[in-house]
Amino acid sequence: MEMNECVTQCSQSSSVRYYVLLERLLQAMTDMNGLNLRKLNSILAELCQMFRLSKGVVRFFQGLNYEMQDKGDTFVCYDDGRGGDAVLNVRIVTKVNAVVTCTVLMPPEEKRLTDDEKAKVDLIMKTVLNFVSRVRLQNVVEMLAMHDESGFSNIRAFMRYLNQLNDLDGLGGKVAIYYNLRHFSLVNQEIGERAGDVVIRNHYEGLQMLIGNAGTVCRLGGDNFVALCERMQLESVLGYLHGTPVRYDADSGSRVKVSASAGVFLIPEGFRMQQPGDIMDKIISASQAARTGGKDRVVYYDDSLVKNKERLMRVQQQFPEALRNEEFHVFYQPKINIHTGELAGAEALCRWFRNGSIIPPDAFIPVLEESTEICKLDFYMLEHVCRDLRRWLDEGREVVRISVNLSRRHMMDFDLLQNIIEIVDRYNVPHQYIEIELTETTTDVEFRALKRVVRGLQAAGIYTSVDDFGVGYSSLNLIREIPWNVLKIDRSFLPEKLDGSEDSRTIMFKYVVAMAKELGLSCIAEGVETQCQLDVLRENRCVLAQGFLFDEPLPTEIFESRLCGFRYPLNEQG
């Protein structure tokens, strides 16, 4: 009878422990004041010791393909080093399909689990497993709210940095940064894509560490990117952004230079942000800039860019309107065959006529580009020039051919072709009076519809022609694969005088004409204004010419004039 009320006593003064511990464990998991991991595994040592365990493991999968594909975190909750069997294993499925495992393992010399010391094991690894999968999720929440598909922070890891740091009135001395890796798609031309993610997470990951703890880079979508950092950091960063060495085969040590264009703003000191805007639109505002010109592609943030925003909004408020009302007039700028003078054809350029005032073409032209409004301009253009090619033909006048030209942005217009076709057969203009130019294209898939839309053209009997060669990065290769019938040479590779010298841009110049001419492409000239200069093409036998030595764009009523058989000078400026 004493016997087995000791063992009773024994039993309840366990039971009581018990319950005390799990009282404890529970406290710890939910003090409000914060975990205490030492103390919680503490709890959990005094548990396992109690029930005879020598070993405690938890595993979170974050989903049920982590689980079969044993892709998970693993927990050692406690560990006396004395090995064993499992004895237990509890497996818990959340609602978002995370799965949380528990095993407890017991040396073999151990006395075995009683069915009740099983239930309160039991009861212990599932408080557990429903404590870990509730922290852990909370941190896959986290990590995906502030974190892209890609793992780099995104634009809430950015906002909520800049939230703490004006709580802290921490904001004012520090500069914000967004800047855009120029020409990225060229990379992913050259090496790849998957070497170009690689050369994109080693650069953020160089920028990061170049700031260190003094500020944050975060990742916007693409290859647009925003930073934080000390005034002191700057310069520093702006070289780093300016061109750097990006390693991207860790075998062969591969690299590829890395150059970005970077809107800055200087954080006054005392600034309060009250809203996410007052940094994020100024630094959006110099990118902006900065994309389109800008000393070394880096702009800072000045009233000036507001007033250059608000235009811009303006242009794209007022466009609609001013194509309803044909507010956009057709100028011809004339193409000369330099041997005889005469009009070998003529550019059709866009003049905006609004409230009495010409706006140039700098002022909207690149504002339309942002977005397919610049297609809508073209097919209007497209339709005035054919309109007057109509009517010239009806009053008899000898008709030259018109180019006219097409944004990049119309690559991907499946229809382009047919659009163009339709505009041209609509007023009845025999095709051979019409060239179409285009520019060169940043992607594969714009490159091989380009191919596609010119073949299509010259099936036609429409003219190509690509415009401004030698300014991109892959000018021989639209020349070698598209067949063009028309090349026209950008200003910067005309030469600025002929002295018998040989520096680079006359003997550009010469193999470049040499080149087209070896291909049957006709060659002009684009950006002609001096005697000098004229010199230089009938040197290298380049017989067509457009420029302000011999006619600025003109009115259609003035270029109408030009189709009378006129004849322009060519040893002195028309």
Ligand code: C2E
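Residue numbers count along the first chain shown, from 1. Quick caveat: nothing in here was measured; it's all calculated off a predicted structure. Whichever C-alpha set is largest while still superposing within 1.5 Å between the two forms counts as the rigid core. First, how it differs from the form predicted together with the ligand.
- Taking the rigid core as fixed, one finds a CA shift for residue 23 of 2 Å or more between these two forms.
- Residue 41: CA moves 2 Å or more between these two forms after rigid-core fitting.
- Core-aligned CA deviation for residue 510 between these two forms: less than 2 Å.
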Given for the second form:
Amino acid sequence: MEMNECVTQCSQSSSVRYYVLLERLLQAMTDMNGLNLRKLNSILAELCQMFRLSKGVVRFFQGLNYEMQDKGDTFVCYDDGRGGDAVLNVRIVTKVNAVVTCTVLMPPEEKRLTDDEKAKVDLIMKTVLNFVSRVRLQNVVEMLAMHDESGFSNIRAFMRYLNQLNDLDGLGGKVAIYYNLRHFSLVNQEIGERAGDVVIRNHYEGLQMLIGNAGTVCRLGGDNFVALCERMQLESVLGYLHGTPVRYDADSGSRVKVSASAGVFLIPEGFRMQQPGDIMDKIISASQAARTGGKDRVVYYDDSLVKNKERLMRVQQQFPEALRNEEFHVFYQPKINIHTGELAGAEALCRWFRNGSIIPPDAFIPVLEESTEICKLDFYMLEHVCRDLRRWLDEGREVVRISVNLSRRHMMDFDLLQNIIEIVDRYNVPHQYIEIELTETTTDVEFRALKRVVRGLQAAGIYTSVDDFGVGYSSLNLIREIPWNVLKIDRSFLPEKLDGSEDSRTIMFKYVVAMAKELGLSCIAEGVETQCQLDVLRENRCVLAQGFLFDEPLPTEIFESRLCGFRYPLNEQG
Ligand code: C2E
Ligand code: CA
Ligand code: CA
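We have the form predicted on its own; now please give the form predicted together with the ligand.
Now the full complex is given, and it begins with the chain already shown.
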């Protein structure tokens, strides 16, 4: 009798203890203050001891294939080191095919579990499994929500980052950047999309590494990214974005240079955002401005950008109609042989006549360059030049070679060469009267496209020149590997000082001219404004000049009058 009572009491008390532990387990798992893993593990340890178990292991596999490859996370809930055999094993597969397993071990010397005990252990195991799968799946869901299909942090992750920093008053003094990889479709064309993906990934990771824990980098889709970093890091980040060789083939070490345009917002101290748009809108509009040709392709946000944006939209709207109405006129700026004073050629420059006033190219060319609209304008210009040349030839004038500017945007166009030749031939203009001015490239892919185009033009007997040589990042390769006819030296190489003293510009000028000569290129100095600059040209044997000293870009009628043996007066000194 006594004995029986004790048995009942003991089993009652163990049963009570079991329910107490189970309740504590549930409380620990549903604690709104967050998960306390230590607490959870200590309850599970108590439960294992209670059921004489030596070990309990929970594992999580993200999918069935992960389970097959045995690639999962392991939670060792309890292990007293005694080992033993698996006595119970529970496995669940969730709706999204994640797998969670739980196994408990018992040393052989222990008394086997009764059916009642088995049922209880089974319940605990299933409770734990359910919990683990829910928590883990939450992580997976969060991972999916914050990343795009290729595993890049996405816009939601960026927004969350901004919000978290904002809550901590930590945005002030940081820098937000929106950047776009330039001509990435060309890179894809050139090295293939798969290698292109590798480039994007490596470029992204390179920037992530540069910024480290001080900020974040997220991909918005395609070749658009946003980043947040410290003010101190800005210089190195912009350096990275300006142009970085990125590896895309680990075996061969092949690289491609990637450059980006960027809109930057220097977040002022004490800045608090009401909504993420307060920052996003600013970097988006700055990056749009950067794409349309900001200095070094970086534009810092300020309020004037809003006005610029309005202007930009006006130009975009008015352009098609203006083109139809032939509101664009060709102005010709003479190129002069400074030994003889003779007209040696001219550059066709665009002027927009609208409502009685003349809009200069700087106000609309960069806008048109944002899209391929610029190509329409360039072909329009070429066509008008050909028309004029044809007429001058028919009128028996002494014509000179006319150069036409082609935007880099054309490099995307595989039919470019044919299109140019087709226009020139339509007006039956001998090819030697046409010169195409092109500027330097910033990416390898563009470089190769440029090489192809210049070679093609050359083969067709059409002249080519490198425009604005020396501004930006001219590489020697540009002139060594591409068979140009003419190097147009940018006016920033000409000395500004009136005394003509040998400043660094003059020295650079000297070397550029000498180098061009050595490579068999003829060179022309742009923007010659003063007599003293003309002297520098003479000293360095640069024979051709273009600039206000001789003529501004002239309307057709005035330029035509220079086509009959006109000579510029030369004020030769010394
Ligand atoms: P660019 O190709 O470098 O053209 C030379 C610019 O320098 C012209 O400006 C010209 O007027 C200016 N210039 C000439 N001599 C002097 C001088 O002595 N001093 C100074 N300060 N400037 C001088 P413009 O006509 O305003 O054209 C600006 C830019 O717009 C051009 O630079 C070119 O990049 C672009 N552009 C003009 N027309 C076209 C076009 O039909 N197609 C394309 N794609 N771009 C064009
Ligand atoms: Ca030019
Ligand atoms: Ca130029």
